[in-house]
Structure formats: C-alpha cells, structure tokens
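Below sits a lone chain in structure tokens, taken as the form predicted alone.
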Amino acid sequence: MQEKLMEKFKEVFGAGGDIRVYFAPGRVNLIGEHTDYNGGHVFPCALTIGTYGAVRKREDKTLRFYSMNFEQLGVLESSVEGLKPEKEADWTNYPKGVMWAFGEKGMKVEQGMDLLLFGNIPNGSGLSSSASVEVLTGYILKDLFGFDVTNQDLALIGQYSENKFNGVNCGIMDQFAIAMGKKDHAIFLDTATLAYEYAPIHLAGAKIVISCTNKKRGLGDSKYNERRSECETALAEIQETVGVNALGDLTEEQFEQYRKAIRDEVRQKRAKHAVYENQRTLKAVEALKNNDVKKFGELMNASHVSLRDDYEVTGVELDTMVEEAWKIDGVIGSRMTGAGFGGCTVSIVKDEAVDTFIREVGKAYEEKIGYAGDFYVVEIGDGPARLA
C-alpha cells in the first residue's frame, strides 16, 4: 500500500522532498451505542482497514488535498489562513477542521502542505471513515510541527473539530477509539471521565463480520443532533427529582424509579435506551471477562432491539441485515453499529459459518433491499501509525 500511495503522491504532486506515509484506523463499536454523549460507557476496537495519508511540507502556505477515494474531484486547494468549512459535501472539510482546531488549542499550522490520502473504509458506512481522517492528520501534524500531544490529545481534538467545525454533535468513542487502539483489544471507555481499559477479545473460533448496508447517509443530516437533543431535554426533566449528572448514572432500577419525570413518551424511550445500554456495555466487558461469548452475543442482540424499538436509529436495510444474521446458525450475536440509519451491522460469527453467513444474508438483503451489501471479515489492530 505504500509504494502504491507513494507512486500516486508523485503523479499528483510530483516527486522530491521529504514524502511521509501514515496509517489511522477505523473503528467499530461492539456494544455501547449512543452511550458516549450520554455519559455512558462504549466498548469499541480500531480495525485493520482505515485511512492512509501521504504528506510532503510546502514552503508557502497554500494546501492541496487529493483523495484516491474522489479522484474525480480532482486536486482541492486552500490555504492554512482563514480556514472555515466549505460546502458540506466537501470531504477536505475534516483534515482543515483538525487544523483548525490545532490553531484554536494554540498550535498555529503555519506552513501549507500536500497530502493524499486513501481509505479502505467503505465511505457512509458508519465505520468512522471522518474520525479515522481526523486522527490521521491530527498525527500528521504532531509528527510534521513537532507539536507536544499524546494520541489522547489527538483524540479530544478530533472530536472538536467536528462538533465545532464540521457541525456535528459527535461524542468522544470514534476519536478515542482511532487515537488509542490497540490490537486485539477492545477499548472499555467510560465516556463521562475517559477512564478506560483494554480488554482483550479472545474469539475463539469466531470472526468478528462488518455487513455494510450500502444505504448512504450523512451525520449533519441525520437525526443524530436531534436524539442528542430529545436525550438532553430528559436528563433535564429527570435533573428536577434527582441529582444525577448524565442518563449513564442511572441504573436500570433508578431509571424505572424516575422515569415518570420525563414528560414526554419518546424521550422516556430515548432515555431508556442510554440508561439500559450502558448497563448492557458493563454486563458484556464482564461476561467476555467470564469467557461467556455466548451472553456477550445475547447482549448485541438485545442493543440491537433497543436501538430499533426505543431509539429507532435503525431502519429497514440495518433490520433486515441484522433479522437475518440472526437466523444463520452459528451467529453469536448481532447489531448495528455506528450512528445508525444506514451504515454496518457487526456480528460475531462462528468460522464454520461465516461463508453461509455472507451468501445467505447477502442474498436475502439483494432480494428484499434491492441492492447488494458487502461484508468484510475484520481483525482488531493498533492505533495510528508512521509507516514511511
């Protein structure tokens, strides 16, 4: 992948200089779903697949991206003054907002640069493919300026550059996850302290499967700000009886005890979810703790029916792919993942399976959907890295 980067980094740009390569990952979350802005607790993993960037230093302050992803784009210039976000379509709006963001921590970008970059994490997939640019240049910058951070740092950055830049009222998973993973482990993160252990995931014979729904959507667009918001209006309603400082205080008992509090149904539902999934994000750490695959499986399904029913973040396509995951012997269990309404499922597949598992559900997703998904069988690997 490198020669390949490097050889196209000079067809753009052209050859000489001090040209870089670097790696950051992309996530998935195993359970935890919109638990991060809610105080909650997640249980995500960086993956194999992700984002690689080439980078070589201007002497001038002019920016030119090009991504081997949206080659007919062509090559996108800018400058590192007066960086704001462009139209939204514009897929340079999350390297910029990193750099942005570098300025506003004080950490001025002073010096322009060329960089290309290429992901094998399916676009709109939910598999956090802007987070993974994020962290990428984030350590880009630190290893380009010397900048003084730690991929902690890298990580609370990225996410502001989001919320603050890009408009979207992300939590801290996708960026945590990216910045700090590790292989073969997953990331215990309570989201409320980011306090955090590594658990290692010993599946074994298991595979952990990504099925992308290929339905497109787009995070500013989505409903996602608007659950936020129905979640912070309950946890208001709630604040009026008792002193609780998020809805991943409560446990399921407490919540049931002050659920009366909100006054409306569908954000009693909201809150449901956040309360009832952090807890099953603590009962699953626990159960792999055990070795009980089993339940950990048992505790995706459930996430999964929590999301479709309480949270209905899900939709048609995740339903479908997840409805039928479920009836291939040898699943262990399966959810969607990511912000939802499009984007992947993850599910933990027996190896005997996992062939059955993607003929079967692919062809049964063609027939009811319309359209082909595409699955990938996955590895947990490290956070990001220089490779050249």
Ligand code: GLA
Contents of the next structure:
Amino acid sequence: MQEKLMEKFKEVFGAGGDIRVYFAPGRVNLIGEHTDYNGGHVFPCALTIGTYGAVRKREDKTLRFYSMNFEQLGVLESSVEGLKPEKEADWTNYPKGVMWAFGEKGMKVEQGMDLLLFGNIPNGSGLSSSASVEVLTGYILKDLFGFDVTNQDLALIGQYSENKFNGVNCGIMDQFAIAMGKKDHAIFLDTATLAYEYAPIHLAGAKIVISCTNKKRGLGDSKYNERRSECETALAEIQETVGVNALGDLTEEQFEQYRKAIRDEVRQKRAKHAVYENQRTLKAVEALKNNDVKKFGELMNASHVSLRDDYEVTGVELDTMVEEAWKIDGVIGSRMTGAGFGGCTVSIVKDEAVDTFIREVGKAYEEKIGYAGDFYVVEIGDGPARLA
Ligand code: GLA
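Right, and the form predicted in complex with the named molecule of this protein, after the form predicted alone?
Okay, now the whole complex, with that chain kicking things off.
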C-alpha cells in the first residue's frame, strides 16, 4: 500500500523531498453504544482497515489535499492561516479541523503541506472513517512538527475538532479506539474518567463479521445531536431528585426508582437505554473475562433490541441485517454498531458458519431492502503508525 500511495503522491504533487507515509485504523464497537456521552463504558477495537496518508511539508503556508476516494474533486487548496470552523461539504474539513484544533491548544501549525489520503474503510459506514482521518492528521502533525502530544491527546484533539469545527457533538469513543488501538485487543474504556484496560479478544473458532447496510447516514448527524440532548434533559430531570453526575452512574434498579422524575416517556426510554447499555457493557466484559462468549453474544443481541426499541436509532436496514443474522446457526451475537441510522452491524460468527452467514443474510437483505449489503471478516489491529 505504501508504494501505491507514494506513486500517486508523486503523480499528483510531484517527486522529491521528504515524503512520509502513515496509517490510522478504523474502529468497530463491540458493545456500549450511545454510552460515551453519558459517562458510561464502551468496548471498541481498532481494525486493520483504515486511512493511509502520504505527506510532504511545504515551505509556504499552502495546504494541498487530494483523496484517492474522491478523485473527482481533484486537488483542493487551502492555507494554514485563517482556518475557521465553517460548514463545508468536502472531506478536507476533517484534516483542517484538526490543524485548527492544534492551534486552539497552543500548537499552531505554521507551515503548509501536501497531503494525499486513501481510505479502505467504506465511507459513511459507521466504522469511523472521519475519526480515522482526524487521528491520522494529528499523528502526522506530531511527527512532522514535533508537537509534544500523546496518543490519548490526539484522541481528545480529534474529538474537539469534530465537536467544534464540524459541529457533531460526538463522544470520545471513536477517536480513543483509533488512537489507542492494540492488535487483537478491545479497549474497555470508562468515558467518565478515561480509565481504560485492554481486553484480549480470543474468539476461538469464531470471527468478527461486519455487515454494511450501504445505507448512508444522511440525517444521522442531526438525529445524533438530538439523542444527546434528550439524554442531557433526562439527566437534568433526575438530578432534581438525586445527585448523580451522569446516566452512566446509575444501576438498573436506581434508574427504575428515579425513572418517573423524567417528565416525558420518550426521554425515559432514551435514558433507560443509556443506563442499561452501560450495565450490559460491564457484564459483557465480565463474560469475556470468564471466556463466556455465548453470554457476550446474548448481551450484544440485547443491545440491539434496546437500540431499536428504546433508543430508536436503527431503521429497517440495520434491523433486517441483524434479524436475518440471528436466524443463522452459528451466530453468537449480532447488533448494530456506531451511531446507527444506517452504517454497519457487527456479528460474532462461528468459523464454519461464516460462508452461510454471508450468503444467506446477503440474500435476505437484498430481497427485502432492494439493494445489496457488503460483508467483511475483520481483524483487530494497532493504532496509528508511520509506515515510511
Ligand atoms: C458515533 C460517535 C461516538 C458514539 C457512537 C455511538 O460513532 O462518534 O462518540 O457516541 O456514535 O455509540
């Protein structure tokens, strides 16, 4: 892949100078959905698919961007001076946002660069192609200019740029999973404190299969912000009765006790999901520690039901994908992953059932939805790295 990128870089921007190549992964969340902005736990892992970037510093302040995924856009130009949060439609908002965010944190980018990207994460699939670009950009800035930042800082800067520059009030999960990724491990992260633990994922005799609905998120970002504010309101209502910092602080029993303090039924359901999903995540990690993959799978299934019925972020595409998966012998667990409203599902499937899974779920999905899904058997990979 490095060679392919180098070659394209030279073709687009010209040869010569110090051209460097980097990689940052995408991520999949195994369980703990819509808990990361509710002070709860998440359990994601980095993937071996992600975003590659080739870059060369410039002597002036010009930024030139080129994406091999959006070749029709050609070279897009900008400058490191005057980067402002503004709503623009193209992908360069992500790297620009991170450069802007470094400046906000006292690390001003003074020199321009030529940057060429290639991603093998399907766009808009809910595998965090945007967070991957953010962490990649941060990692490049650190390496090119010697900024003193840890990978955890890169996660926080990426989230800050997405919140403030791109207007999506996302939590910390995606950037953290990507920046801190570790091969064959998932990250058990407490989003309230950022305390985390790596959990080895040894799925003896089973694989992680990602099923992509090919339904783009579209309105997802505004719905995402809506869910977030519903949870904030529900928390404020509970806080009138009892002193808690976040929905993630509550057990199921405590929630049921204070539930009526939330003055709207829809908000009660949203908050219920946040509380129960956090508890499910704790139980799932415990199950995995005890090598109880079956239990882990059941909790994944319950997570989907809650996202479908209480949080209402699935839709017919994700539901079809998951409900068809549940019918297949050898499926240990299956649920939507990421923000929802489209994107992907994650399933744990026994080795011998993978082919049947892809064939049968694929067939049923296409029949019902009218277009095909895509299926990927994925591996858990490391965080960002310089490749050349
Ligand atoms: C998106 C956000 C994350 C998280 C998930 C839902 O991926 O970027 O912060 O909230 O949705 O779990």
